[in-house]
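Coming up is one lone chain in structure tokens, specifically the form predicted on its own.
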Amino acid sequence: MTAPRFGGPWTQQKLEILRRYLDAYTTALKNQPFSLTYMDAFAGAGAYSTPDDEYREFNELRRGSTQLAIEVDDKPFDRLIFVELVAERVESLRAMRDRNADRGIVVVQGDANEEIPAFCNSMNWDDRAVVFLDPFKTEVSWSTVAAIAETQKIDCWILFPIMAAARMMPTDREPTEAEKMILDRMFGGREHWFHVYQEQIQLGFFDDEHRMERHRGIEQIAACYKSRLEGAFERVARTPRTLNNSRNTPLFQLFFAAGNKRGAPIAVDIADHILLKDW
């Protein structure tokens, strides 16, 4: 199939982030008696091309995250488990699980806010992991976050579209009806985010004018999120990386959270120092 063509320099940050951290996981983990799992939640089809790439040979696409987690050499995933729910890209990453046969890869064509519960029920005492969860927009639902925190043996790296979220969360108004579900799904609950708006009066000449508003910009709206995430895992890294288009507009940040309490401390050192480096 043709590699999809989206992203850009944004894209291979955060895949690099991620490389290097699959990398410093399993090493730190290779001497210790665990099973260890690599889940890519929206897995995609396991390469891909930006806009730029336009001319590139297809030898030469770039390889997406099921690609990197494939190729950790250090301590090998025991398993690696790809979700994704379009038939044509599942089509892609079987093929990627068939040139790579001794792997213990396994392709899953599902939804990943049904998928990820059911791996979280089905793990062992000995059961470790790292879930990705790299939705395209707005897909992943809160609770499928708080399953993979209530397994403490997940370390998790979520792609939130910070984004979508204030397109839904007007400065001048309260959102639609339809928005606040999406946001109460999102978020676990309305009570977690509709607090960043406060009542405004503005006077008017027959009547005061009553509305809600909030402060413009993004880090109100990543607080409320780093906070649900705070309150659900064991630790969560200090500074999500926020990722910017080429207008310089932030479209997602990308937060880190351990579940382990014995792991979490350093887990949680080794997302900071990769977060918070300067590439």
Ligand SMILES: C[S@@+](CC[C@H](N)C(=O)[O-])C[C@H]1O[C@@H](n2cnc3c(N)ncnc32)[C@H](O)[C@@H]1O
Given for the second form:
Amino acid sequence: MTAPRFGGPWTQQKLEILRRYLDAYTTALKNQPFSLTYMDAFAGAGAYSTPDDEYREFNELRRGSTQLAIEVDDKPFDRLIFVELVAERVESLRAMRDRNADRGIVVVQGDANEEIPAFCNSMNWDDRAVVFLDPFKTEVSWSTVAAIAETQKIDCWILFPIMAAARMMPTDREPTEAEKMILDRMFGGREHWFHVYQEQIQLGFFDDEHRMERHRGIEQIAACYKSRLEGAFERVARTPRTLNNSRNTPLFQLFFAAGNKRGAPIAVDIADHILLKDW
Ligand SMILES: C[S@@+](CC[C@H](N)C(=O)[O-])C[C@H]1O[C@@H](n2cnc3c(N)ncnc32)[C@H](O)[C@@H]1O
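Which structure goes with the form predicted together with this ligand, now that we have seen the form predicted on its own?
Full assembly next; the chain just shown is listed first.
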């Protein structure tokens, strides 16, 4: 198949952060009696090219998150679960599984918002996992993130689509009903995001005009999501990485959240250290 084309320089940043974390995570848990799973719920095709890669040779395609997880080798994951919706990409993942037949790779064609809760319900006391949520846009439902947090056994990297969220939250009026429904699904309820809007009253000669406005910028929106994560997980990395497009506009924020009481402090220390590096 042709590798999917998406992303840009921010894609490499995001993947480098993930790669470093997976390496550190498996090394830290090397001598613990846990069975380690990596779940890539928006798995892609294993390799990708960015729009600026047009003239690259096929063998120069960039390695996607699934390939990077397979390559973690100090202490390899015991199991890797790749979930992907698009049939052609699933085929590619299956070929990758067949090339790495001894690696415990499971490929599932399905919807991440259904497959993740099912995985969470199936976890045993000695299972630990890292879940990577790498959607194109607003696909991740809050209920999926909540299911991850409830296990208290999973560390999670979440790519939050800050530009898509900000576009659905105009600064000079409330979102439309359709936009509100998407935001409710992403944040898990209106009470978790609608407070970014304040009522403004413009005094008029006959009637006053009431209208809802929010401050420009993404800070308040990002703070809503971070506070949501902080309420659900044991700990959340202090500063998410903002991933900008080539015009320096924020596209995504990469959050890290850890669910296990004992493991979270060290997990978050490692993630903070990686997130604060400049690459
Ligand atoms: C940004 S790409 C993932 C890239 C991948 N992590 C990598 O590094 O190569 C997002 C992927 O999620 C898939 N996708 C979109 N919605 C999905 C859903 N609800 N469940 C599972 N996969 C989905 C898309 O088909 C696409 O391949």
